[in-house]
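What follows is a single chain, given as structure tokens, in the form predicted on its own.
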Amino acid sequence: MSDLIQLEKRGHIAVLTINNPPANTWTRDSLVALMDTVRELNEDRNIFALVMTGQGEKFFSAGADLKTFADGDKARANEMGQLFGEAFATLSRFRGVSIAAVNGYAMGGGLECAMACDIRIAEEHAQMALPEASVGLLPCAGGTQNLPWLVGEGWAKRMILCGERVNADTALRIGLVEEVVPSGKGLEKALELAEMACKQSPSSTARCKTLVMSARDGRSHDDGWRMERELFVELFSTEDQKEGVNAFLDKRKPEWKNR
């Protein structure tokens, strides 16, 4: 496993740390490492939740290293654009619950990484922006798609078209993050939520996440409701369904198998 993405397993929780000081910028190697790590975690039935954070106290991630694009090489731009998109799409498709502990600046590809997670916790000193247009680029890893979904078209245009940077309190007010905590407490809160997620059936959680994410696809209500019923019945082919119901009836804690 690459040192650029540090992995620590805490029971059913995987903690991934972007480790490329001083600003935790993304590189080809770190994007590949993120993809490989998430794919491996998807195969580990003992992992139910994932927490993403940045090394140090100042940066979650400052995004791409602009030196990569200084010479205007189209082939390199294509490679990096594809890697950014695939890496954060892989993170979005993590089968469990993913939580970003935004422990500082989340700029460009850093914010896109956080938006690829299911839930975002920001420390009070965090700053967030998609400033790509100010340097002749554009967000190419989900930024133009995920931001308006989370905060609405108006604030997405303010941040992308006007280059507006938001602090943690504004991010909370517009729905970009779910909670703001004191500096240094982001990982602690993210782990608390991850522990809550681990009490849920991982088989149920994976299907619920699929249903919630499918709302972005423009499905009709009838399609969404039909999908709900289908996945509800599908759960009856899992061990977790039987364990969950019987544990409740037996007044004991369930022991999830993730199958």
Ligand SMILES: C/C=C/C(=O)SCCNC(=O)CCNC(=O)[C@H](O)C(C)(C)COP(=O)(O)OP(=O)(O)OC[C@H]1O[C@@H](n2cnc3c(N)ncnc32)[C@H](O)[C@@H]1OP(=O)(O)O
The other form holds:
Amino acid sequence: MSDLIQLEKRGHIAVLTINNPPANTWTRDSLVALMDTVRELNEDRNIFALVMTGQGEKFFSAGADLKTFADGDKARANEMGQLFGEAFATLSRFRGVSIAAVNGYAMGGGLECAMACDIRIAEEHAQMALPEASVGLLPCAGGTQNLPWLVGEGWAKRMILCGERVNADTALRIGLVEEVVPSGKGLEKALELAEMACKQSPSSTARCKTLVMSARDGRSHDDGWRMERELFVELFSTEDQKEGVNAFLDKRKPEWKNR
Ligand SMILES: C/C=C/C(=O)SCCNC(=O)CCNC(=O)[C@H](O)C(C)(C)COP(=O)(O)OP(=O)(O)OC[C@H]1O[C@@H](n2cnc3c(N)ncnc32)[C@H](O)[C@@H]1OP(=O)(O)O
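If the one shown is the form predicted on its own, what is the structure of the form predicted in complex with the ligand?
The next block holds the full complex; its first chain is the one shown before.
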């Protein structure tokens, strides 16, 4: 598999590192590598969580490699737009829990990647922006959809229409990240949270994630509650449901099977 996305498995956690120096930009090959890696992880019953980070200390990811768009080729724009959408949709639908350790600049497609994860931890030197309009482009990897959902329309418009770049503290204040940690500690914190997630039943968290994400789809209140009940009952055909309840009653730690 390509080295553009490095994969390291630590117990039930997969650490994915965007590895395209100097700025960890996204190219056709790195997007395909991300997609392939997440699909492979979806098949691995031993993986319950993933952490995304960037190689080095300066860049989580500076977004799309702008060299790709220099010649104004519309067919390539179409191909890249589709790939960006497909890759980050695949990431956002990862079966387990995903956490971005934003360890530096997360710009454009870099921030869109972090927003495709369930939880974001930022190192204190991190900076985040959707600066596509400043280079004559627009966000095409979920940015215009996910950012307003996370931070509200006002801040989303400040960042998308005015190109405002936010530091880690502002990102925390507006709800773009969930925690700020000292520089160099992002991966450690993300792994700590991932370990917590791995103590939950993966059969439960997968369904909970589907439910939480479905709330974005403009579903009616009644439909959302009905879906909760359906997935609750569906859990009773999993081994993890029986293991979880019986482990509690037996006063022992559950051993999740992810099925
Ligand atoms: C669907 C998705 C769309 C998109 O994502 S569009 C792209 C959106 N991203 C951007 O517009 C960010 C562009 N990059 C920057 O603005 C700056 O970088 C930073 C503010 C993030 C950092 O600035 P500084 O500290 O001065 O670093 P540096 O010298 O600019 O970057 C180091 C090397 O990395 C290259 N680089 C950075 N970002 C990109 C990029 N997005 N595409 C291609 N190359 C990039 C630079 O050119 C340079 O290279 P060299 O050392 O050869 O001069």
